[in-house]
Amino acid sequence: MYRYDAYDQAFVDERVAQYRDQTARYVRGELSEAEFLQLRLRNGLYIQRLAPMLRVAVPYGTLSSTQLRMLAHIARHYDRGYGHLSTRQNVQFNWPDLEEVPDILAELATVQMHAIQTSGSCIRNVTTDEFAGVAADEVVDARPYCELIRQWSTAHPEFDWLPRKFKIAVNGAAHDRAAIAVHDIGLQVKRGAGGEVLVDVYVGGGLGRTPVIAELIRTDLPEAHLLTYLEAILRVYNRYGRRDNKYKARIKILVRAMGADSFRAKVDAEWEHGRDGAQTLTREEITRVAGHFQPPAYEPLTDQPDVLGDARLADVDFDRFVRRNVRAHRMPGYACVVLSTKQTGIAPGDVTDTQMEQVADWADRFGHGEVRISHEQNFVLPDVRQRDLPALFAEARSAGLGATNLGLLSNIICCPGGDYCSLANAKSIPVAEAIQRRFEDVDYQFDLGDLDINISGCMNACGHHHVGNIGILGVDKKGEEFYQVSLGGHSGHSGNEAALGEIVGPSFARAEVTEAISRILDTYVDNRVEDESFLHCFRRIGIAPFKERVYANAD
């Protein structure tokens, strides 16, 4: 993973000192609320419903065990003993004292971490496939390109005050696990016929009030021009993006208003001015950054199906763990392991300080000291020896991180909702728990197969409800919490095209949601053909049978 050089460390240390002074001036009344707002946002601090919330950057979701232990320390000493894994692969703390945030940032800086640009109208944390660098189906390791974008975009003077927040995702695998189709810019990194690295560029995707699937505006962009082309896109957005209405300020609105062809033409015209300029990537620079992502010293192992087979026969839960939570590694004898945070009764994505320390210990013992965070709000250990899987599972199960539900109904993506967020119209966490409790039978979940449920507490869509196979959105009706259900959404992984869900019909009161989901699942079971997933069944039969069943006998 990337390590700071002296320049990086000095920059972060200076930023901490700067923000400490800004906070002190605000506390003394020398800065107004409005003046402090943009300063704290660009250092990751929100003011939520009940307390401040600090969002810590985890670039492309990659952490060292040392960094994860620091996050555990912060949770224990500055918060209430836990943190939250976000859908942007970051970590959030929900209860820090505003006056102590500079101290938290100072401690983060000692392990090469920060909260810079985790909020505000700027380029946010760049995300990617949680299995980047180790996935068996990977074509190009996306992490060096994420790091190049991170360095280019951090404190970029031209793009620090964009019309609205800006999100970039990069995918280098055969299947898109980075959801590039629903980002402001999505990048698919691939190889050309001669082995050269090329990039397909998608622009104008996003969820929120106006969900949009991104437009492909350029194919086969040479890697040397990655930053110059991104710069051209951002300049067009900065120039033409709306600033008079924040609800119409995202680049997706601009692309739709102009049309993809017109937008592409403006980007290409802008690119002509800088395509061979200072931001052109040299082979030396690409090699330098890629050098931070060289493979660890893997043992010369072979796959061990017999050893794992015996363990799977002896423990049905371990068998389920291997089937759902273990992914193929590019190296023989190794596996990628997902540690689920989706325990019934626990807010999805919430992890305690003790759990963070345990995951850090497992990363050291069973891997090479590296941890990932997925956009599904789970931990990933990227380099586990297959022979260690039974021991890891036993400890993960004891620690509350061994749920065998990856890709199943109970692996719910869920925003903090009305329990924390000041923007939320309704609570999300209780709805997630009610669904998990109603359908907690593991055999039933395995019988249903792949099924993504996503829940958001408001139209900002932090829970990505638009791309859930079943999406649930909290809405306000005259001060009462109701929930709108959509079907057929998909973020674009596993060989399926990205799609936005279709709204079933009128919204439901909270007490009615689980029954509505039950009727949706019954409709699927009654109509599916052998081995057909929920998504494929929905696409084959359409929304009408689900709608008829859900609202049957309604007054």
The other form holds:
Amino acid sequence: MYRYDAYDQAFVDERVAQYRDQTARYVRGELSEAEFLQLRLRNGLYIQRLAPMLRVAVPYGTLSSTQLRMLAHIARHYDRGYGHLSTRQNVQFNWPDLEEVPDILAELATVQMHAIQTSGSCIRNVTTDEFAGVAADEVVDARPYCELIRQWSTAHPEFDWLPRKFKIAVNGAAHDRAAIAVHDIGLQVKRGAGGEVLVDVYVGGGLGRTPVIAELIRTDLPEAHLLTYLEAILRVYNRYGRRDNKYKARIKILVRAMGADSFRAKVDAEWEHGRDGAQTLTREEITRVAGHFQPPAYEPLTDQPDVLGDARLADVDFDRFVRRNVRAHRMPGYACVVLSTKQTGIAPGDVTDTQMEQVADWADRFGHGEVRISHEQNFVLPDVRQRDLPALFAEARSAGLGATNLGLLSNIICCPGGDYCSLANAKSIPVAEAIQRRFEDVDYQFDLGDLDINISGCMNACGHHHVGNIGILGVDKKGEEFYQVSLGGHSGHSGNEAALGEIVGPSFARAEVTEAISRILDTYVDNRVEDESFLHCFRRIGIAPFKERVYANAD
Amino acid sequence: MPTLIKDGAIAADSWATSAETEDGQRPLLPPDTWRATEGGAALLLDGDAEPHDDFAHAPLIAIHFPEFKDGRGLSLATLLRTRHGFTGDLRAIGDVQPDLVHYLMRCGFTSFVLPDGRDTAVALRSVNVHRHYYQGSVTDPTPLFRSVARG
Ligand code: SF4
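Taking the form predicted alone as the starting point, write out the structure of the form predicted together with its partner chain.
To see the whole picture, the full complex is given below, headed by that same chain.
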């Protein structure tokens, strides 16, 4: 993974000193609320419903075990003993003290971490596939490009004060696990005929109150031009994006207002000026950054079907773990493992200080000291020897990280919602819990198969409800919490094209949600053909049968 | 009194500090009026103005920031400097925030007017917050990866 050099380290250290000064001035009353708000946001600090919330950047979801131990330390020392894995692969702390935040940032800087640009109207943490570098279906490792973009976008002189937040995602695998179609900019890195790296550029996707699938505006961009091309897009957006209405300020609205063709023409005209400029990537720089992502020293191993087969026969839970939570690795004898945070009764994505330390230890003992955070709010251990899987599973199970539910109903993506977030229309965590309780039966979940349930507490869609096979959105009806349910959304992973869900009909009171979900699932089970997944079944039969059953009079 | 800071130090000159011209000040003129005026007048632009080559003749261009968090003036300044040949004094006026001065300077501003109540010392310090930046800018077009040997 990327290691800071003296320049990276100096930058974050200077930034901590600057923010310490800003906090002190705010506390002394020398900075207005409006000024400090913008400064703290760009250093990761929100003021939430109950307390400040600090969002720590985990660049493209990759952490070392040392960094994860530091997060555990922060959870224990500055917070209430836990942290939250966000849907953007970051880590959030819900109870820091505003005056202690500079100390937290200083501690983070000692392990090459920061919270720069994790909120505010600026270029946010770049995200990618949680299996980048190890996925069996990878074409190009996306991480060096993410890191190049991270550096380029950090305190950019021109693009740190945009109309709205700006999210870039990069995918380099055959299957898109980075959901590039629903980002402000989505980049697909791929190989050309001669093995050179090319980039397809998608612009203007996004969730939120106006969900849009991104437009492809450039194909086959040579990698050297990546930053100058991004600069052209950002300049067009910074100059022409709307600033009068925050709900119309995302780049998707600009692309739509201009039309994809005129937007592309504008960007291309802008790019003509910047193309081949100083920001053009050099071969040396690409090689230098890629050098940080060289594979670790893998042992020459072979796949272990027998060892695993015996263990799977002996323990049905381990068998389920292998079926659901273990993914193919590009090296023989190794596996990628997802450790699910989705245990009934625990807010999705919440992990304790102790769990963080346990995961860090497993990363050292069973892998190469590296951990990932997935947008599904789980931990990923990217390099586990297959023969260690039974031992890892046993420890994970006793640590409360052994749920065998990856891709299943109970692996719910869920934003913090009304329990924490001041923007929420409704709570989301209790809804996730009610669903997990009602459909607790693991056999039933396995029988249902692949099913993404995503819950957001408001239109901002942090829980990605539009792209859940079943999406649940908290809405406010005359001061009461209601939930709108949509069906058929998909974020684009597993080879299915990204799609936005269709709203099934009038929204439900909280107590009615699980019954509605139950009827939706029954409709699927009754209509599915052989191994057809929920999504495929929905695509085949459409929304009508679901609607009919959900709203059929229960009396 | 608003404070003018130019080339890294508190300064004074006779240009107006806003669209309003007070006694003894020379006005900042919007493009139409500016074009209709004899040479030597200063130009006043809003962040959403389109830049033009003839602006290069102005001795001073002031870009107005309606809110400090409105970054359009940063792109406009960059374009005036890098594409339209403007070499005169480029001045930020309006809601200039002292902690953000390093963004202004890197986009080619050479002076700015701090409104009343904003901390001059912070503004002067802000210019030197970082010794190095990753990306190129108007003042230093060479990105870090081209200017130093990195680890
Ligand atoms: S979706 Fe809404 S409620 Fe949930 S975290 Fe985002 S802003 Fe808060």
